[in-house]
Amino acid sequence: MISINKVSKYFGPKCAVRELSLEIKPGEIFAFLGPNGAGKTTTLKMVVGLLRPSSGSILVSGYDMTDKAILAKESLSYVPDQPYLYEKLTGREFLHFIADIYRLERDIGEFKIQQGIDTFDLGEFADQLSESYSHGMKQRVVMAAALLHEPRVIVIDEPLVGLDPKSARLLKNILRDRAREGACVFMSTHTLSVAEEIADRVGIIDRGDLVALGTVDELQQRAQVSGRLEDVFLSITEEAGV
């Protein structure tokens, strides 16, 4: 569903990330782990089209992110760690701009804006302007948004970044429920809690390499160690020199 094929990233002379391969699977969740400036961010930039690679290849649903960006971007949604609405949208109204961009019939499309509406508890301020929001609030329309035309892949930067525990609980069981269901997520995190509890498998990247991958037990492994994710975690950037 994702495939990374030795993708490196330059900005002028640093190398953000270097010769990266890596696949993700339908129905997998992937969580990417690393440390602040460690390449996360760009790589999830690279595979939603919104940086170039500098060298190697990206396939979103079979289709190369650089030569079919369209339809590769047709199969996915991008939910950064800012999430961006226009504020003189209210949130009704950004959900049917979405809806309008993916071309979903005018039946089906409200359909999914009042069901993501339902499931994120957005009716107290769907009508309100965006402008108006807190964090955890625009992030609920986000992600919402990001689900209406059912993608079967799904990239998130941070995803629980500024929402409540009721929230956070709920979009844990729909990134769970749409990997289920064949979709791939594909989520770079600092809550290494929320790796540990939900990711089938794990990615570490210090300074632009992947220095780990494979599931927590394999990790665990790897570190000889048996305590929790962020034990392994610290254990492996250390090794690696961070």
Second form
Amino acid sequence: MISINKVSKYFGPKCAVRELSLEIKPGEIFAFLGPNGAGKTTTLKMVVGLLRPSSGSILVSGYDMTDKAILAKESLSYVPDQPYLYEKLTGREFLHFIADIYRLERDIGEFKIQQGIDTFDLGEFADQLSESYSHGMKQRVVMAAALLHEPRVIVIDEPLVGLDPKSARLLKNILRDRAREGACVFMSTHTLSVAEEIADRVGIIDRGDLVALGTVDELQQRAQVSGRLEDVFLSITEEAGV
Amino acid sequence: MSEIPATGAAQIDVTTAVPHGLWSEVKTLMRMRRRSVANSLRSLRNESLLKLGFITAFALAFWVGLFAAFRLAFFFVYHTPGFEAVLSAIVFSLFFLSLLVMLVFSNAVLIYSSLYRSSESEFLLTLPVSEEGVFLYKYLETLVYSSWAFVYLGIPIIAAFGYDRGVSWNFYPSAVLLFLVFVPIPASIGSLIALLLVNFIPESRLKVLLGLGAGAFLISVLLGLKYVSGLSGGGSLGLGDISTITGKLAFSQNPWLPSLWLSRGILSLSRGQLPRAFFYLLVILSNSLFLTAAATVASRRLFWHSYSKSRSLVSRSIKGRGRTLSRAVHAVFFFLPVEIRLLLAKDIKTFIREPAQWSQVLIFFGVLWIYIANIRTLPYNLESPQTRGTISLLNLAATSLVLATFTGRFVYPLFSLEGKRFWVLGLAPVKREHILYGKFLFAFVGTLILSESLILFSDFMLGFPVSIYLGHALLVVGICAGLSAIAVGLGACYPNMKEDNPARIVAGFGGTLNLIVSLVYIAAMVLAIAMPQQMAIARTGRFTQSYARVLSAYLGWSILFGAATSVFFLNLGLSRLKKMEF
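Next block: the form predicted in complex with its partner chain, after the form predicted alone:
Every component of the complex follows; first up is the chain already shown.
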């Protein structure tokens, strides 16, 4: 589903991501971890087509992000850490706009929009201008929009930021369900407990280099730490920093 | 909250959905924008009638003023013997050429910020929308902004022209149609410039290039003044001067310039030469369509690449650079409480690190400096004290107006720009009045340095005695204090904490009110000295004796009115600031 092949990204002379290769398969939830400024968000932005790799290639659903970007984006959804909504549109109008962009047929669109509103408990807020929403409410609308066209690839930057415990639980369940149905989820997070709870595999990036890759058990073995993912993460990143 | 029903991933097969063409994408995006605008208009119902009425009245008054000014200008051109035949074509072609240049520049800036600096672009690029789809949508949005301004400014001009020439009713809609068809030309040229600059010029060189552009603009102003200085002095134009003017401005009549097509189209319409006007309409339309297509094709090849490039810039370390400035602020303002000095240093650093801000100030004041430096070479009769007095007052008014745009554009939004960071100041152990005084001092000292030097230089070039230097210097202190207090006070009264874009903050009700109050204040201050000064000069024909009385009378007025205005607006802002929640 997502194939990253020897991708590097330079910001001027600074290397943000170096020769990264990664395969994320259908049905897999992959958590991308790393300290601040390690290259996580840069990688995510290259995967969704916001940034162009300095070298290497990225395939999403078999389409190269450089020259078949539209086809790649048809199957993809991106949820950034700072949700973007049009202030002067209501939540429902925003969902209609997304349904139009993904060319959902009218009936299916209406059904999916109502489903998203019910699922994320948008209720009365759905018909208010989004300028009045709290951060968590915006995040819920963006999540509903991201799932509207049933994407095969879901890319999320910090999925739980701003969500209340109930919404966070719901989102984790939804991501698991989507993966079970064959979608692949690529998420970047600092919330290690989420990665530990739902990720099938974890990748740790530090200063642009992928320093560890595997299941949580495999990483524990490699780091020779039997504790939580947090201890594994600290052990590996400190080791890489030496 | 219900669990989402399992419907199966990729249940909706996007590959069999209705195919998306470029226009279909743009239509979807524009439909969303229409809805957004409709919601904004609907929410106007919640605004106070007084506020809406105030803005409408100001817009209408501006229209009427523009109409009256152009009515006078057209009357002069068409009713002075020998001028009509020679000057009308030149006036029109030069006017539209200036407009073309300004529109190209403003469209390039608008499309640059809209494509490369907005969160919306980032959002749209993650959706299955083509690069040219995003570009065309942003281009049309820019087109609506610039055509709105163009038509708003153009209608009173066209109305004044039509009124003077006694044209038939169909001239007006036809002229507006010509305007609307013309607008895509500067918009597409501006878009191409923005796309090419971001794509091919490295950021470090882009700043150098913009600096060179500003330098070239100032040099062109200098050359323009040198041209004018070749005319005979004495305050009136002779036939020789007209032929000199037409010779020197012949470049505006170049047949390759789109502004000339518009100018000739309008003139043909006014003379009832409809086939000729229709010809120019088609020339403009075909070029508009061609350039729009060219910009769209360029965006397909360049936009994503340039967007990614603009987001892949590395920020340079500026460690240590701010320390000297902080030390200087603490040393110069040692007598102020330390928290005011800290706030002052913060605002100065923020201002200096935003070249888009100070470069505009530099250009505005650069033009005034060049003009004043060349004042002795211009065709004015500087032997006459009356003329020198008039010029000094005009310089004072021009400087004050530039100051008002500076305080309106940069000082008024200062409180709003604290925005989401306001809790830092709100929770800090700093008195709220100190926050307000810090911003006032920042504005007052900045405007005083810029304007005082300019006015004293103007008085020196006009050869005035010291008494007038002192009078004008005092007046400038009053104007700077008043304008700064108005902008800071109203900025605190009408904050827009959600907006990060200063241009949008200024466009609100508070920004408009600030502009109007500033203009009224300038008029009151300048007119108060203008009338007694000119009357005294007229009575005695000299400066020194007559001006002593005017100066002493004015001293009182300037101090009282300036101080009262400053205290009133600072108190207004302070009372609002004390109640502000964050």
